[in-house]
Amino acid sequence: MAMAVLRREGRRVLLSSPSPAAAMAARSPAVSQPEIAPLGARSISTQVVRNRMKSVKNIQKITKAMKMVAASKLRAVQIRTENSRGLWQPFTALLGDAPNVDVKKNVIVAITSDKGLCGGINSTSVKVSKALHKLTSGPEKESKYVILGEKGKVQLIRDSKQSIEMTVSELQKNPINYTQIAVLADDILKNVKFDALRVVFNKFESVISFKPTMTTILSPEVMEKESESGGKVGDLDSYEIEGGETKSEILQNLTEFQFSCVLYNGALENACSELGARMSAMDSSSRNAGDMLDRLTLTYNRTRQASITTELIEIISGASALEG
């Protein structure tokens, strides 16, 4: 009976005996974990946090600088934008505005920016343009895009590539002036056939507010028909025409000048909205970077304090072991 118990206990001892690796580790002298770890393994966490803090600080400097640049440009563009509003408003009083006019050939002129980091102004223009394209398309209707700005082109080319008639980039590379816009408007009128031009842009209201706006310019033929049928377009016959020009020639000149004035004001309004949105976006980014920096500083201090505490515990434990 005693021998059977001894055999069972012997089997238990054999089953629970340490592995050769464990036995080798037990025979070898005690080595602390930091010594067998790679060089700098103990401080790797604080090093990562420190690098992250440095990156966030650099990003914060960039966003602050971009906000200052946008603020410095905004005031000058805002003054020019307010002055340009007086150019196209008399046309609305003279010819009226017909946003709901039903024509066969519609051309949507979407004004966007070439650069990003300016909030949602480009997405707003693209959404309004897509909605207009959907409303003005049909079995017997044709709707095309003329896109001003690289950001609008990138978004609309994904699902409306066949409908894009013309694209223009780097419109704001130089300060916008009327001569530049007049040449562009003349180029659009020569290369694009239309019954109605619908200019979509963001109207500047404040630094944090802009309003999607659409202005309609009718072709001389449609304008004459609307005038004769007593539509929403103003009655031009009530005005006295001086000179030898016919009514068709006057309507042609008025259409060209109206389109160039609307396009000039729309480009300035959109540029002003872009700068205001960029100021707001960069201000939010700077604040978020500051908040992230505060959290990273707290994490870094906690990690460093934990590392110091661990080292002190190891030193005290080693000293106690030597004394004991």
Second form
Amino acid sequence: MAMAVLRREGRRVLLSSPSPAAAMAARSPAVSQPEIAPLGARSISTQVVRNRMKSVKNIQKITKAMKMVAASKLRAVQIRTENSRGLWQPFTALLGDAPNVDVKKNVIVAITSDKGLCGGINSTSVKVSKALHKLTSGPEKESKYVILGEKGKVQLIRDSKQSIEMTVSELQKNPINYTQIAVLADDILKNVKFDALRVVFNKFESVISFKPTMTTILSPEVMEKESESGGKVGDLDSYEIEGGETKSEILQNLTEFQFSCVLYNGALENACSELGARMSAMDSSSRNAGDMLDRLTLTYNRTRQASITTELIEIISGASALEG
Amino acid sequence: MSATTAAVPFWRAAGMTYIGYSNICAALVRNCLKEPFKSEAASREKVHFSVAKWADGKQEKPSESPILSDPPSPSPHSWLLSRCFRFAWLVLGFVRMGTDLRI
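Counterpart to the form predicted alone, namely the form predicted in complex with its partner chain:
Then the entire complex follows, led off by the chain already shown.
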């Protein structure tokens, strides 16, 4: 792209003969640069290349700083994420996970980030959500979106505006805590009609690996039906219930609590994945900036040496003309 | 098996979900802490998000987090409060039972 800059300069200055300059530039980049100069100057100007080098260096510094910030934040969130996994594991052990349950009203809760520059995690979440939407819509079935985070909203607005039920943003203004997610889960439960909730998020496997994951949570009525049909949920009858509550009541409490726990874990895992993805994105960005800087430095040195050589030639030819 | 319940718990009858109920109980328990743990716990209670409902492909005006993060300031003899306090311990026991049921 340094070549393109020089070619552009050439076209601007040498108005009388644009094609020879362009042809020369295209033909022999290694031998000698075409002489590019602002009108009136006598030597080749390295100003353009120098400006570009300065801006690329600044970008490199900024992306390095962003990477370090993300790394430091990641450490804290990772601990909380790993601790929060213990919240939903008992539920899965007790009630099982039924991703292929066939229900009429599906609600897809997609957890994405608010800020950008975090690689491709939001696109993968949106892709999975769209595929789920296609899978779960049919003649008698329908599915809607509840979107957490700005980036998901922006992507899903483009073609699924009619299916969006609710969007939530500014989740990460304060560090994510259970109370906040519980209030949000309460809001969703109260305002959205559903038979099955599918929470889509990026699970944090390691700093470089994030897997899109989906968890299914059934509404109490569907859970009752499943328990009657047997399987893991059907074993619930072998438990004795203390207190004055009935099984359907306990199931209702359990499904609500399960949703809140799963949403909490999903939000934390997604935040972790976002920080990890941002780290690797900023890392590759600073590496690319470094490569660009090396190439620009070579161009700069070549241009500088060419201008010195030109000056020397002028001086020597002038001197020899005087002598002889 | 799924007979209609004779008496739902008072909070279910009042329109709360289990999550809302446990949130209130947790806030009450946090309120009982002494300093400095109380201020540490207060940071775990901050609720902020902005939610917008959609209808017909159009976004309605977004609203701040809809439910108060703090419970209403307690008056010592409020009936609901005293029942909440008693049930808070039951709730914590419930949670423990839930995790103990892990096979």
